[in-house]
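Next comes just one chain, in structure tokens: the form predicted on its own.
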Amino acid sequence: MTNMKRVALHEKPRLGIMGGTFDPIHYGHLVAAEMARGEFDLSKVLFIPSGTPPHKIRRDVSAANLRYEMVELAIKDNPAFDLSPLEIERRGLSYTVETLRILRRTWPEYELYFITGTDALLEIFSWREAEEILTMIQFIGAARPGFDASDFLLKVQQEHPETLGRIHYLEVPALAISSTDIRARVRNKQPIRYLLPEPVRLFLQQHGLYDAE
């Protein structure tokens, strides 16, 4: 297991990268980003909604501009959060390695920390050019309470020694919330208030998102 204590002294400022479909963004995403920011001394967290994610089997992912606007509504009151249209402006499938190459050129003075769910971390070696990704950034795996990441981290570090100290684990209580559940609740006309920011809930209502899925 990696050291989970906040490190205040480090050579470079740290930039958190929060990628995802965000369909819709909810409090689980926001709490994970804020907890990672505090725990790992991140200067800011950059949210990057995916364009056309290659790993998503849903064919009805909401339009990129709508997902981008929902993230914008959700993070506008946090000065430590920022938003990038990098992936939704790029044509074709959105591959993490391509995004990270651009970010490394754009933010050369920062050490990059990629915040993602532990379920995604379990698939990391199936990503395009995973070996390069692991040398470019550090990972923060946000997990639901009770998820034991120790076996996974030990296996990764044994098979890929270069990842030692570069994959971290963070328990986030609000990750019991999921975008899949919110979409199902909307479809079944169940309440979603307090699962996501109110401006986002109103945006879903205004645009009729997920009603006809």
Ligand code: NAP
The other form holds:
Amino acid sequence: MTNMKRVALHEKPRLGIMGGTFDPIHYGHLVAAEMARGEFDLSKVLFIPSGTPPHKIRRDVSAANLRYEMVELAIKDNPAFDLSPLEIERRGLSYTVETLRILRRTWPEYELYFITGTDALLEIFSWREAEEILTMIQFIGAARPGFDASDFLLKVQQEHPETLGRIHYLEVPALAISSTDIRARVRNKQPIRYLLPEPVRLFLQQHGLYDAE
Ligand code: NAP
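Return the structure block for the form predicted in complex with the ligand; the form predicted on its own was the one displayed.
Then the entire complex follows, led off by the chain already shown.
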């Protein structure tokens, strides 16, 4: 019954693409993905850790295989979540436009929803082929509590009316958690338990991640 209702609501099944550096993945990301899945009726959410993020060449980002393994540990108990090595296996910088082209070829029957942080989305006009990206798929900006997106939305709608209805916002209270804060806590020997799944906490401890960033 539920499936019949869903088919009637929108023509194509929807696939969520969770793009991020995930250094490390934490409960904010997981809650954002699960909320987006429910809110936008996504059949599945595919996590794609960035390989070499184009905007982070100067900051030391943890090795892609370690970030990938942490995502794998974090999502394994959710059958609606999946993981793709697409960006970490590709040579060179991880441009989202290239990833989306591959995904559209791989999942032609799905409508794609790219989920990422609103802070990242605010920079979208600096991304490679930004205007192309904005007309290719739908975007969901996962916002930290209290984030006001109205100025950005207004600007986008005025300057790029073709993107109308393609950028959505989702307030995610759990995004009070941040990877930057977790890294700083590890460095300062403060507790991080309950901010991220326990297997991920143990993994980063075993690998000495962020100890001396
Ligand atoms: P970032 O600059 O590290 O993150 C910006 C903010 O968004 C941070 O507050 C971050 O929180 C949050 N965030 C990032 N991913 C999120 C997610 N999936 N859900 C909820 N919050 C998230 O951004 P990034 O992680 O490197 O990049 C985000 C995505 O945009 C990636 O897929 C990346 O490849 C893409 N991107 C593409 C280009 C391009 O094509 N030129 C340029 C920039 C970014 P945390 O630190 O807690 O994660």
